[in-house]
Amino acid sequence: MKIMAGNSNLPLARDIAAYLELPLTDASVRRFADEEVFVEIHENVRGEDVFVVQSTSYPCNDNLMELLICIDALRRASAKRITAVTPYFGYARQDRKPGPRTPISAKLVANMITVAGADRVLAVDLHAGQIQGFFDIPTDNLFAAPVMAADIHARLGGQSLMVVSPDVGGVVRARALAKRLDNAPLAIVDKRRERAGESEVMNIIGDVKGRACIMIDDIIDSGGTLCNAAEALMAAGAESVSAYISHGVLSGKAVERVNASALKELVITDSILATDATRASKTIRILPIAELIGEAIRRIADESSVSSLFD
């Protein structure tokens, strides 16, 4: 087994390799003067089970091309099996046609990864479960919920908890976390989105008065939805509001927005490499998931159960 890394999140790749007690594969992933991606593998990978760790986060297109070219290089070097490990799978929010003459880009990206030569895909908290079906190769979708639940028990255990879904579409995810938190009660934020990137909180479904509310979601991008929801929860009588999010995209002025919000704490995983602003924030905390991904990689290599990780 070998672990290879692109440039999108080298610290996470190193932590995964350290958990598996393996060195990262000696390879160069660099750019020509015109920003064209070039990959060169400096060690023998013939007949090896290779895992390529690469989040397709910002700059999304550059990191996606790095992943595809790494896979192609490994295929041409006669690797036995290639697994694309995408802790954050970009384009996942384009998983359906929201209107006429629009693409399903998540399916296109799945096709590209498959055609490049990947034999398997490993991702964390895909935006929609059906994306697994977009791939014609085996795809494992890991859940960060066990890591989050352990952190919540350690930090907020003993408080009167309530798990909150920031929208109706996230109820299944919120219910799964609530079950891990000793069947904590569930609330839902009902919102109306007037235009892309903006949201307006309309109503809180559930009694949050006096509760330590924990919002759960897979992606925080601009932060508008989360910050509006936190404000509405506090106005409804919540004692405090924390948020646990799998992927901290945090584009634009999202960090500033979070810092100025009613959120007590925003906890994100390190599936995406944190910016300097994110690391400097006193409101944002980063939860490592290298052990979760590393254990899944070990089980895939050993041909043992991955789903039992979440039992």
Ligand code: R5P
Contents of the next structure:
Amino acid sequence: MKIMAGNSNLPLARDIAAYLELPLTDASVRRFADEEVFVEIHENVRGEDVFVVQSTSYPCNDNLMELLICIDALRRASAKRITAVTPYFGYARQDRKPGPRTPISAKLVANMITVAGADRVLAVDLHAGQIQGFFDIPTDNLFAAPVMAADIHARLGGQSLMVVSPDVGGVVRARALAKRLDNAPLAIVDKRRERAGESEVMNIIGDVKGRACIMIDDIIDSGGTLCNAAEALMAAGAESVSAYISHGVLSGKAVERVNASALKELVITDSILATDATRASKTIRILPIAELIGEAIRRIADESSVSSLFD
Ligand code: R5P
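Having seen the form predicted on its own, could you give me the form predicted in complex with ribose-5-phosphate?
So here's everything in the complex, that chain up top.
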């Protein structure tokens, strides 16, 4: 087995390799003067089971091209099996046509990864589970929930917890976390714009008074969803609001927004390499998931069960 890395999240790739007690494959993934991606593998990979670790996060198009070109290089170097490991799978939110004459970019990206030569995909908390069906190759979708639940037990155990979905679409994810937290009660933030031009109204479904609320979502991007929901929960009498989010996209002024929000803490995983602003934030904490991904890789290589990781 070999672990190769693109440039999007080298610290995570190194941590995964360290968990597996392997060195990273000796390769250079670099740019020509005009920014074209060039990949050169400096060791023999013929007949190897190779896992390419690359989050397709910002700059998503460059990182996606790096992933595709790494896979192409491995295929042409006769690797036996190539697994695209995308701790963060970008473009996932474009998984349906929101209107006429719009693309389904998540499906296009799935096609590109397959055509490049990947034999399998390993992702973490895909925006929608159905994206697995966009691939006609085996796709494992890992959940960060067990890592989050262990952290919540350690930090907030003993408090009167309430798991909150920041929107109606996230209820299944929230319920799964609540189950891991000894069946904690569930609340939902229901955002509604009654009439065009009027501002959105946040209705809280569930009684959050006096509760330590834990919001869960797959992505924090601009921070709008979470920060507004946190404010609405505090206004409804919550004792505190923390958030556990799989992928800290945190674009634009998101970190500033989080720092100034009603959130007591935002916990993200290291699926996306943190910026300096994220690392400097006193409100944001990063949960490592290298062990989770490393263990799934070990099991895929050994052909043992991956799903039992989540029992
Ligand atoms: C949406 O469906 C996702 O699950 C997140 O809720 C969304 O991407 C968060 O975006 P933002 O932080 O920009 O509100």
